[in-house]
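Just one chain is shown here, as structure tokens, and it is the form predicted on its own.
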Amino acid sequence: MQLSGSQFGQISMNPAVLKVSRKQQKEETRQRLIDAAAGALASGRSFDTLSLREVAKLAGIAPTSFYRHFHDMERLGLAMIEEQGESLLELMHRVREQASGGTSLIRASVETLFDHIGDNQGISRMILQESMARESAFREAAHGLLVTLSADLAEFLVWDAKERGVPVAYPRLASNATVAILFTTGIALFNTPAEHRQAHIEATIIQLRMLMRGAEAMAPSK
């Protein structure tokens, strides 16, 4: 069926279609700002050295347009941490599902997380630095992210131990130590020569296996 000019105009100017288009455009611009800031951080800079004007320029928008997406730079930083947290949780859940097929869960987790940290150096470094920094909104958000990852892992450790029919003690302490080791080692790999990278990965896998064996060995016998 061929549309008349007036009919085509009615469809092209459909308010619902325009609303979706504007919303999508806004989300894409918002993501460009996040990606621009993360890219700037990848060079080793700290978040507080970034300016609103610089991030806007890197994202390809006017500085005044920044405020359509974030109230200020602090809100941008918090959004970056929140997005990274969601991404990490989704990633780890996917790894656990895949590892159920017989792949070593610890090895798969280490290698996958290190690759992710390497691909997101700026925000990964920011999370670790801010989690140990002075009191701030960033510190609270970064620390909260690590706590969430640890709690999620502890819950999985309890479930996994039950599935395998083995005891486990102090799952939260074990998960806290695991998350700390993964982040600090993963970020340390940024400056590790390529020829030494695999040795650090293998050492981390051994550390985590020792941690898990210790948690199982310390469980009270029935």
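Having seen the form predicted on its own, please provide the structure of the form predicted together with a further copy of the same chain.
Coming up is the bare chain, nothing alongside it.
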């Protein structure tokens, strides 16, 4: 235990430069809790073996101080999912805008998403695992995020199909399957030795193209 002069030892006291407003300070601690949990998840722990005390310790606060930020661990988890959801959705939109039309889009999406999952392994794994949990607010949130991603993709597929003049059958089912494949293999990637990863990425791309080809082949007329 380090002894600090004050309970706020980690905060610079420079009076002019740092206006440590209360709101600011609270937000910072809150983020520290989230990061602590994410770190624990990233190093292999599962969310529901994570204890309030442990997260508090990792974040450098007293166990009871946890309650100043979240009512319980579930709320922490919900906050994490929400945060992740926003950045993920935004990220995928950006990729679609940037990618030049056509096939390179699948590749760009896969690579971007996998990078993101890699940078946020812990939370990504948690979302996927929780999305398969039993009914609960927690599952609801995780599952909801995946559904949103899927719906978003479906919308894009329809637009893109119209754009290219190639009809696509069952866009929602196609996007749904896409998300399933993406996340499943995305997570698996991190139990894979680095030298095989590129191969896995290529494999995923082929799988998605396969799916798209099928969706186009099943389209009604032509």
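All of these numbers come straight from a predicted model, not from anything done at the bench. Between two forms, the rigid core is the largest collection of C-alphas that superpose within 1.5 Å. Numbering follows the first chain given and starts at 1.
Q: Quick check on Val166: with the core superposed, does its CA move 2 angstroms or more between the two forms?
A: Yes, its C-alpha moves 2 Å or more.
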